[in-house]
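Take a look at this one chain, the form predicted on its own, written out in structure tokens.
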Amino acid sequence: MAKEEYTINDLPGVGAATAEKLRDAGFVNLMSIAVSSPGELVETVGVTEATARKMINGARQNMDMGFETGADILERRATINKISTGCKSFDELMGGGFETGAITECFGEFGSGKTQVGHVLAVNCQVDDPDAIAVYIDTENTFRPERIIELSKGAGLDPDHTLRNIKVARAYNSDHQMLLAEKVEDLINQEALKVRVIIVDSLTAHFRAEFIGRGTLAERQQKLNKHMHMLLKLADTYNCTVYLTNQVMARPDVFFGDPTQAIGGHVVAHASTFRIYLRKGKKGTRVAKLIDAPNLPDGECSFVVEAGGLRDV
């Protein structure tokens, strides 16, 4: 933890004007500076690289940033919450629900239920905490307030209150999408909102449209990697659930089995804490298959999307 009396204003090379620039750029506490790179501070605040390094070193010296024991981490994980999907089998698959402090990625073809899960999380995070806020970054014009009203009634919540607690922003390109993710920190720090869920639907739509051909692949992945790390930082720092939907492609070299593969490659796969493959099942059902988790076994479950939410088959 930071020393109580030590603030951003006490860092070497930081005067009143620089402190104000830091806060405007989202560097509101010592931790945000301690984990940043000199390049970030140079670009956003306009200080020299030498000053940026002094500021970062000063922040790190006044933070307890060394190693900690497994017991300490276990104690800290006691603050982790689970957001229920409303479907018992889906919750069991996820170890009790969607975990806070982590990124959960759902990928699947159109109509597999990715957006429905996003809407459900935006509503259900408010079941146990009426002050909880959901942030919905919409890249494909998929957010529907009418659906939120249906889900709210199904969860026994006031639809008007639920809608007011969901902050929606439409992203028009990949840069705008990344900027909106950074703006979430302002909602938490400057507007003092209790953000519990961040939904990005979908993660890769703009990146896929803007970066075409193999020649742009490296640039796209680098940009996507930066975006993922920003989202992971939000999840970890503010103990909120980050839910990403992802598009898929069909691999032409797969002759046996399911040729479906998620977009974004290893960058998205490695940065996601949990990965779920959604597909259409028989008789209008949906199948969720957990394919990657740090502490849960692989498995799958079936569920039905109804007016009131997700239900067991």
Ligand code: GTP
Second form
Amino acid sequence: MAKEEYTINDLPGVGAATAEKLRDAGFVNLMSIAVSSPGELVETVGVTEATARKMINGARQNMDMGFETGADILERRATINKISTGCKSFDELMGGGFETGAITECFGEFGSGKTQVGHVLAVNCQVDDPDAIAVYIDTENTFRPERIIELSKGAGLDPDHTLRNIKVARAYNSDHQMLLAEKVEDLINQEALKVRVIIVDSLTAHFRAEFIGRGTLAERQQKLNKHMHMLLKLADTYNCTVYLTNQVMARPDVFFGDPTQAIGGHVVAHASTFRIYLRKGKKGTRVAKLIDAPNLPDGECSFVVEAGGLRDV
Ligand code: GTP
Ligand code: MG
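One more: the block was the form predicted on its own; return the form predicted together with this ligand.
Next comes the full complex, this chain leading.
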């Protein structure tokens, strides 16, 4: 990717002090600067706009921004991990588990199990790697450490250790939520934490509550879009699994079939790599339907939520 000898310190307009500020602000490599906007650098590093442009151009010129061969991508995909749901049929549906380097969005009605899946991922990412960290951005105050303890035991992990490796932040409004997502980079770069899963539960609740009425829809979508891009960048740059939960609303214009629709529209749908529709099935089961997936067939599976985790029916 980046040419070996060229680093942030070699960029035009970057002295030792600016280089340090850049690193503090999470700009640790040429890629992070090449894909940022001048405004972002002006705001976070305090350089002038002209300098910011020079830095961005310098970063862009000194790395291969463009095309990779299919073989390169195959090699990169070899670094992708899959986090198991603990449930065979659910894992199979997802091609082996929840992929790192991708966003998986799960939408469904209340009680369909979206938050439970989030808790399961926070625990199960630690099964193969005791240093793995899960970040849980909680917007509805539904994170439950007691539940993590049960799930840890179910997965054969030490609950104290599991809890220590989950970083929870309560988001009080949509701006706060967006800021917390940005702060995940600090955990990775400054605290050197091995963040494997980032959970945002719920992605859309604050946005939905704060932007009411048609007039504010464009503004909401714009902010949501920015948030999604931040999350995409985290997934992509740091090979994390990003898991988002999303509510549904009834579509007044659908009379046949399922009238539910995810909040957030195209902005959320397009940025998500995988989309799962969760619903309640017969006899307390849950049904997960894979809707959008780049390389997997659409399909369904059933599971139950048990004390120790998700299990096959
Ligand atoms: P909203 O956030 O309200 O939209 O719902 P959700 O989709 O997040 O639902 P959630 O994940 O909270 O699922 C709730 C369901 O999970 C319950 O109806 C229970 O069936 C199950 N569940 C929740 N907590 C536990 C638990 O501690 N043990 C077990 N065995 N099941 C649980
Ligand atoms: Mg929930």
